[in-house]
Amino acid sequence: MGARSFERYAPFVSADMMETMREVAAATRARLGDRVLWDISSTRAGGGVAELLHGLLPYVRGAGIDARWMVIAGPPAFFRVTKGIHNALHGVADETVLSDEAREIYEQTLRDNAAQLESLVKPRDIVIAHDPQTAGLVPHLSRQGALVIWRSHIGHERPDGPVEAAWRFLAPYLADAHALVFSREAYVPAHVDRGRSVVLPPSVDIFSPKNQPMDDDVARAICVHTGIIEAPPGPCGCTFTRADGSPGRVDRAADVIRLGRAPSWDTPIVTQISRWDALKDAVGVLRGFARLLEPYAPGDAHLVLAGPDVDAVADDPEGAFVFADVMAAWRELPQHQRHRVHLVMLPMTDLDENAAIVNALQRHSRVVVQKSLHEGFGLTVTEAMWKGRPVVASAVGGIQDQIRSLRDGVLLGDPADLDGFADALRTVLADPELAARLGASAKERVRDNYLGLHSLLRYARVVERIDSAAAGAS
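Requested model, single chain only, the form predicted on its own:
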């Protein structure tokens, strides 16, 4: 991961914002000196946290700050525990993962990781530890003299039952954090000192292979090459610009499960792209789309359910099981419906290539869906909005902060209402003017609120606050 200048944002934001960013970057660089800013997460590939860090850290380095990224390691049992905590924070009960045995697995794994970090993290370094997988590192790093920010990307508006149990599990590890960052005010648990809490929504890197501009002919070539749609490849190749600025090309195909041929280029595509996680409700999307098909679907629409290769995301042991459930639901459809639903596993060997495929697929889609049952923030929604696509999504988590219903997209008040979901799809598919209006407003919404530059400014202010407080206390 190299360094990039945030000056490339200048064409997209106001001159005042750029000047503020220059001043904040210079002040932060002077404040930190030779200290290191560390980010610690559980994986480098798959999921929103990894994408956020790939999109932000090069700009921190480009500002002259020594920024580094560490990924923790652990056995499968550890990731089963942390997946259970993740689910509990979304309101899904699983008592086994919050047992004494689970705590011992959790603590032992993070003790082992802390031992590896002892020789690297120095006193007064800044550490941003991401999500439940890393919370157990906070006491160790704080004792070493680091200034620790714990960043939670997930949460739930109603802190009862499983959610409260998950916070009780995590609370002992968070007591020594200098700041705790949440995506929404509603996610801040009651036990957290509001003086240490910060609300900071995530953002997208508009220059990444997933979000960079892409001509229709290139999107077509990529979708054809990967096997998602069927058409003559056209005059353009499957080319894109890699995160480091070098040229890239999509060479790998996707693994696609379908009945019959791929949809043609002019077939309206409804797409949901997400991890194979039960909370993303791919089965519900499939069944709701089946209701769209009866009695009719505007333009003979097809559905693409896409996600990563299930063997490629190390910190999600449930992916293969969820994908198996989606396949089983697909097989239950009548043959004429199954013909119009395509299950796609995207290659993950080359992360930039994967991102370019997602970019092409989102841009080709007539409607992008995120019918999550629960959602921390929903970066796939932000990405689709930036591309000017009309989005139909559940009014859960951070999605309801991003989309103003019928202004920037369509919100589903009840994600379990499959008829309501089908009606929303039918409305957008049947009205091209509405779809265009929603997409244009959505792009402006992201430009004004959810660019990487916004996150850089917000993080810099958190660092300034905790460093000033630590200096005053010493």
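Numbering follows the first chain given and starts at 1. Keep in mind it's a predicted model, so treat the numbers as computed, not measured. What changes on going to the form predicted in complex with uridine-5'-diphosphate (UDP):
Treating the motion between the two forms as two rigid pieces, H342 does not share its piece with L141. The angle of turn of the smaller rigid part against the larger, between the two forms and from C-alpha superpositions, comes to 18 degrees.
Follow the form predicted on its own with the form predicted in complex with uridine-5'-diphosphate (UDP), if you could.
If you are looking for partners or other molecules, they are not here, because only the chain is given.
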């Protein structure tokens, strides 16, 4: 893992924020001395936690702090147990969290991992352990004298039934944590005393292939090359900068299901980009958009529903089923509506390339939608907001924190209200000034709250808090 200077953020944030960051970095460096800041997660690649850590840790190291990232190991049975906990925390009933045998597998695996960590983690080191996979390490690390922060990236607003059962499974391990971090206030479980809990929303890495600045001409070249739109080739190639800093190029095309021609460069596009997951409600987006088309859509808008190539995600069989549902709903549309809806599967072989296509498509969209039925936080919303796009999204989960309705986007009170969805789209599409105002405010909202720099500052404050408390206690 490399080191990078956070000074890179200077052109994007206020001088005050950079000054605060410099002070906080110096104070944290002085406070930690030669102590190590560990992050422990269950995978180095794939998934939101890995993406987040790749985007943050280089800056911690660049600030002169010895930050290291450890990944736990375990047999498939362990990951079946943690998947069960994950499902239950999302509100999906799962027997795993009730089973003694599952607890035994969970504890045994984490005992083995703790034994490995014993020689590495020193007393007063700071450890940030991520998600249910690592919770069982907390008592071991804490006994060794480390200061432990446990970070949940998952949450549910209604902590009953399966969610409560999952928290009951995890609670004994979390008792020894010095701080517990959640993405939203509503996700803090009842048993956690508020003095130990911290709310710290996720952030986006604005230098990653998905969010880095991209000229219109490049976005256009990528949308044309992948087959999402049709236009004469412009002067630019499909170039971007990879996560490791090397030059990249979009070579692959998307797999597009459509009737007739691709939309032209001037056609306003409404886009939802998501995994093919029933909770993202792509079928609802399609049906709501069909209502917008009657009697006519402002600017003759088209809809793009995009997500990963379902064949490429072998471990997500649900994706193929959901995509089949979306296709069936598309076939049911009358022909004149079907012409206006494009189903797009993005290539997944090269994740940087996939991210660059998402970047281009979000930038080219007139409106980005996220009509989820449930959402932990909603990174697609932050990503589109950072690109100055007006977003129409359901008032669920973390989306409610990000968007102040009619200021930074439009919130749909009831995600199942398809007429309300169509009305919101009509309003934004028909009023370019409103769209520009919402987009500009959205970008400011992310600049003020959801950049990697914010996460660094917020984590530094948590470290300061638990470290001074521990120093006071000893």
